[in-house]
Amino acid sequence: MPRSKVLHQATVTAHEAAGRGFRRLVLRAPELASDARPGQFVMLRVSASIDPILARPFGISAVIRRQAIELYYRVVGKGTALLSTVERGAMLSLQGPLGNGFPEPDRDALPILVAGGSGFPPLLFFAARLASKPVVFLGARNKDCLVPATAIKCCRSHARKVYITTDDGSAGKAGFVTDALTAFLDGSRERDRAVIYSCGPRAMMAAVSKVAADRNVPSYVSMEERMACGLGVCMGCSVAVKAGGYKRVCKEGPVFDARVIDWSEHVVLPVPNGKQVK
């Protein structure tokens, strides 16, 4: 893609607390809006100034009117600090759509969407663009890390059913979210029509991958890295495959088909006494 079709100054045109620590920010770019695909992220200037020097990605969870891109985010450190402070009509740097979307499955396929933590973003797009409505599960350690209500929301009416679990309970059933989705492939009559997209934590998606391809699911996946440029040439957003050697989140994907992920590396589980093993 052109350098000059990826750089734009976009305006804040709404930016507010969406609950559960979640903010919602919505941007006007028309010509990246009407560029964009589900799956596909933005690399934001979080600030005019030098620092933080480096942009930060974003999932895209909307399209306005093919005017504005919606994103959601959590303040988690420095930048996202600063982004919080962005007030309506401020200007804000960005370059985008990059990478990949979701593949779109078949017009016979049952589209099953599966989001772990903050990884919601991108399929809540993907869930508004289906021909057919899809089964979504909602995953979170807690429901102080669920996703907003406003998504929730978005999502059932997109959906044909939504499912949430979380870790310890709090909201919705308890267990994994995995949990949830092994009972309903394994109580489905419609699972050889099943299409898993899933986007979230490593391990989230690891056991997701896994349950696919034990059931012979297809499965695709959103994959979640820290970024420098967003444009390919730093490698730091690199994933180890099967194949041998690595894959770039940022260019080959952010979407790769689960298959191809070796899952083995740097991949960090929980255990009981609350310390973590790779």
Ligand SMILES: Cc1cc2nc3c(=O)[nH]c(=O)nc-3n(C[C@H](O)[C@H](O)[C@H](O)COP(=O)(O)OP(=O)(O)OC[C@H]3O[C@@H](n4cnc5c(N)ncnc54)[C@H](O)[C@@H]3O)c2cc1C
The other form holds:
Amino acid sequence: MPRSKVLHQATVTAHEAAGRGFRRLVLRAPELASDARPGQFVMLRVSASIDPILARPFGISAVIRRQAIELYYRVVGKGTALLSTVERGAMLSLQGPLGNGFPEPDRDALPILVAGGSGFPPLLFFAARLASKPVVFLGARNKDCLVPATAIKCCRSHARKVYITTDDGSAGKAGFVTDALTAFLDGSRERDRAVIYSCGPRAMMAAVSKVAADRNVPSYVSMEERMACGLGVCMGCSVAVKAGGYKRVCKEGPVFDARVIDWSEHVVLPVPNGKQVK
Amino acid sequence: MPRSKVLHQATVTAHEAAGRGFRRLVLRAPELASDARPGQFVMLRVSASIDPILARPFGISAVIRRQAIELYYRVVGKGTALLSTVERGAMLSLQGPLGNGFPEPDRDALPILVAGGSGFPPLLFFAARLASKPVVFLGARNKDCLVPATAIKCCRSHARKVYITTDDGSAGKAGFVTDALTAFLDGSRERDRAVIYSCGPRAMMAAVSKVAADRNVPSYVSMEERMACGLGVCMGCSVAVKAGGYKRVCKEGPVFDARVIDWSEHVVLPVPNGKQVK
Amino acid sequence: MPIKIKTQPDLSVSLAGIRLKNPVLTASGTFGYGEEFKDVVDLNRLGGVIVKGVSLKAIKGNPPPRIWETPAGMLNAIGLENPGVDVFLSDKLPYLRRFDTAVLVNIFGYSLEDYVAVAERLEGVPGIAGLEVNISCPNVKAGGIVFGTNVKASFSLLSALRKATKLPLFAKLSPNVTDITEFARAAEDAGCDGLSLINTLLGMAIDVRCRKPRLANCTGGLSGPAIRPVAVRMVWQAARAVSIPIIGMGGILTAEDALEFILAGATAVAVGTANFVNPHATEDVAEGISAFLAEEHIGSVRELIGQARIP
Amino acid sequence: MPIKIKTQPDLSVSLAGIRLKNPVLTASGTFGYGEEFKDVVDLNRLGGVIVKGVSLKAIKGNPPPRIWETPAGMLNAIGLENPGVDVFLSDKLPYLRRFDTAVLVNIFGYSLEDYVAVAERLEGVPGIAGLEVNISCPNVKAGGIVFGTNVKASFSLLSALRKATKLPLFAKLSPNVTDITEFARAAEDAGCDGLSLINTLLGMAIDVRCRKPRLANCTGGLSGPAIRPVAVRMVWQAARAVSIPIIGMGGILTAEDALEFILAGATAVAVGTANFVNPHATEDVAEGISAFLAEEHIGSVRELIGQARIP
Ligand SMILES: Cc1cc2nc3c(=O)[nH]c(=O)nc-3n(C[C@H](O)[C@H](O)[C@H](O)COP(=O)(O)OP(=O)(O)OC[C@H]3O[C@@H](n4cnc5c(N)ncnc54)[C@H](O)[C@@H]3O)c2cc1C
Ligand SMILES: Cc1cc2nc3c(=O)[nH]c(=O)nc-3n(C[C@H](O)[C@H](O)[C@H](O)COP(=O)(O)OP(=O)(O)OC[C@H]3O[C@@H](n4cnc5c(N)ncnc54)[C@H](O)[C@@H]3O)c2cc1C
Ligand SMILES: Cc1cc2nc3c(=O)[nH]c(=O)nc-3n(C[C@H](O)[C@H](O)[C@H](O)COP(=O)(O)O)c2cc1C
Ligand SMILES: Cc1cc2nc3c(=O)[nH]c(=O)nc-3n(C[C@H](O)[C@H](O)[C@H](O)COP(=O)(O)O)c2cc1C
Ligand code: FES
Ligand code: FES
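And the form predicted together with the named molecule, for comparison with the form predicted alone?
Following is the full complex, with the preceding chain placed first.
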């Protein structure tokens, strides 16, 4: 029984390792599931105690039979480590659906989805809901960081075509995902109908945005920032925008027109191996 | 594998409701189990997180096949509530055995054990280890606060006689446990061989001590105080002594000669219904 | 003597003349301007809303990262991002006016004149019950001094504000001081109608791999349950030093936490970081206080204000 | 430039001339006089031991209850119970002398003369590496002033102690002040060899059913992870204000926590409340620092002292 439109108690109906370091979590929360749109996220309390005290944001990767939502996550720190111990049948509190979600492309557009690292979950959901089959690019540093096989399978079933790249060539094509994207765009007769949606590490999204902007292709990015409230009140999740000032990832985002983001802003967010990157 | 003589990782081998609001917890910890003496206690971490941050003290009620220790506890607050959710097979950190334990009575002494409220666990262990069968008094406010049936059974198997009293007469004899004790002592030809050991609410132990002192019967009490370290370093668990100053329950106690305690000191400790008493 | 009650316990309090239906407010900066919680909390159930700090002009705030989680708390260095008082009046206040709840406007500035100008803009505006003056944001430097840690500066500021407005004035004090009672008395002497405490404790966290502070601003304000014992102590001290009412805050998660502040001497309480932990926290606290009073057969929450006795 | 290392990372530091084999000490009052931990921690593995505060005469301490658990922390009002300096020398120090670890004696008094007398008794005693002067226990009033929250009083006290002893002197500062750098500089000016910070934050908790403070002493000192952000901030500020070394403490549970202090400017760290959470905390922290250095290819922990950069 939700106590309000965004606060829910969900039952864990599935929770398992999904390969390549990811875990898949399915939460039964009917009202949330029927409201959720691709690109939206949830704030999940990983513990009933106050250690840790803040909820964690996760993108929704699928809605299952309008009853449950699916999440994919990586254990990167204390919160996700705790989450990974939660068993089937357990109850978790969460808020959602939050954020704006991806803007729907025009009927005749060619949606291109670009996922880097752990950024694929919201794009998976988006792919499943798109009217016209998208072209999907999945990039990662190496094979071990790639999207799990189940998710690739799911992509394939919804996509017109799936391109896989790894920086070191250990899976798919060697090179950056932006190289493959550039090659595709520049070789495609449909370029003027393309709309790009990307989600992944900041550096990748910045690069994708540039590729898109250089070719006048509209592009959208799903941003990440540390979050406290998820409701737009703490102003903690701000990202700098070119117009000056900041926008809240949880409220005006997480999806932004790539051109509004000030990519020069320096940002520090943890990456999966526990080390920090700029 | 214990990392040191007092620090142990134990496996939960049994954990169940034991009746009358108590839960019974059995922890496999061989080194601890073989070292433990009646009257000693353990400091148990009820959570792997820092909420709550301090370990909780519990008396040892039995050692099972030199491999495991048994605890009985009541859910009275956050820590015990968390503990009650721990499942069989889980690992818990604990320290022990701590404290001094009950002094052994002379070979020809008549040990009298007086347990009030939740004070029975260490006396249960003591009863099982005594060379000469003790006389046991179990008192409580009412039937619902009494020692659980399994524990009474265990008492009966080790005791010469078990007297039960409740303040309201809902089980055993009506009246205070001290009334029954007084009647017994005053009617017994063995009074000069009696040694009393009591554990329970402070007010009860004070009354028992008075009954004993008035009759020149040696008596020992097992004290409770809030604890942080259990190792004698924080000085948090002090109780006032008649000689002036304080003694540490975790180090010089928990068992004290009843005559050294300054019973006039005002003490506040939570009681099972969550309310506080003086 | 506790009154035997037949009906619901009375949760209403009078806060420097402002009638609150219950003593639970939202702490500034943790509840936006109320509208953000429209799907979550029924504002009619709250004693009042203290809005996010408002300044004369819009302020864009600090660069990210702005927050960091700490044990039982969090650090923030938002930098008081806000749209400015005019946008507040045109776009934010109208929403709040729709509810039967007291609206306290948290104000701040970079100079005494700034503060006064904001207060003047709010004077006489319908739907504003009072002003909470933030003299304690760890990150706002004003004319070279931080008002909140300098007794004389805070006295001058509050005195100037007193002249500028007839609205009830609450001075929001900083906990980052040696003696909170000095500041409490200075606020009372300056003519404030009440106090609000505590703001955040100045803190810092370091990323040991990057060898850099976790916040772009280097230091930030520590809030949440971690600081509650410090907050309760300061409310207790301040309540003994002055006779104006206190809004107590700092780490309140539950009704029991709120009651600690009330027993320490607070007339009302504000719930801050808890809104992020449990978005229903404010309603839950109000309901919990009511349940506690019923259970303990206490007729009115007013009977508890400042009633903790020294052992 | 990080040195490529073949062997174990070097954990040793020099603390005002005292060589510590690693930067991990035990915080005063949380490790007794060492012997209590004999079955738990190998003292040879610690940089040093800071013993429970010692006064001229035995002190019996405050009435119970003396402690209360709080979110990610605890309150204590032990009242500095200790057997007095003579018993310390006859019964406690001999045990500590057996180990290859630095012994710092935490001292305090009720007057300047008291402090000086304790220092004099410890002068020239073998096995003592230095003195940590507690001018910051929230519960010790001295001649009407609390030394730790009055810059002049602390300067006079520390100056007098400087004359009384040749032992390295560490001033243990109170966090309950507006500006920690004032006190840091006063200690440096008085001739102290180092600083120790932070002591506990003054806090309070109330039992809402009894309507009484949880501690018989009413207020108490807040310690544990809850206060770590405040402690790191103060060490950072103090390290920028003085050039004498700092022993950093306040809520250290893990090696990562300790490294925050070191990066903020601490030469050594002390582990306090964590000893109650995990009695192996000190050893674990030392091992964890070593593992971190190895992983990050850093040759010596000394390379990290004060190396956090402002973004
Ligand atoms: C809108 C959004 C959607 C996300 N979707 C996913 C997803 O589908 N799958 C997934 O694996 N991860 C996702 N993340 C990242 C995920 O929230 C973090 O990995 C997670 O919070 C880490 O928590 P932790 O306690 O394990 O790590 P810790 O490092 O211990 O976290 C410490 C603090 O940093 C914050 N934090 C750490 N990493 C991130 C991050 N990358 N982004 C934002 N805050 C962070 C935490 O919330 C916490 O407050 C998403 C983040 C955002 C903002
Ligand atoms: C030597 C000793 C042996 C004990 N043996 C048993 C036993 O065998 N069975 C049993 O049910 N209980 C026993 N207790 C009491 C038990 O420790 C408390 O019930 C328990 O700590 C309550 O924790 P909580 O988090 O549920 O309660 P909370 O009220 O949330 O605890 C808050 C704080 O108060 C302390 N505290 C609360 N009650 C007590 C208490 N009665 N004594 C000391 N500290 C307290 C807690 O440790 C904690 O620090 C013993 C206590 C001591 C000192
Ligand atoms: C994210 C955040 C933003 C805040 N913004 C303001 C503000 O604008 N003005 C103000 O006076 N206090 C502000 N505060 C302080 C809170 O109002 C409150 O005083 C403090 O957080 C302590 O309460 P808590 O522990 O319940 O959060 C802010 C606190 C947080 C956590
Ligand atoms: C139970 C207890 C007793 C303490 N006794 C002393 C003392 O005697 N002298 C002193 O200078 N500090 C004393 N302290 C303060 C600690 O040494 C330390 O400065 C403080 O607890 C912060 O560190 P922590 O958070 O790691 O505990 C005591 C702290 C605790 C918790
Ligand atoms: S997370 Fe609080 S405003 Fe976005
Ligand atoms: S619990 Fe720390 S001395 Fe007894």
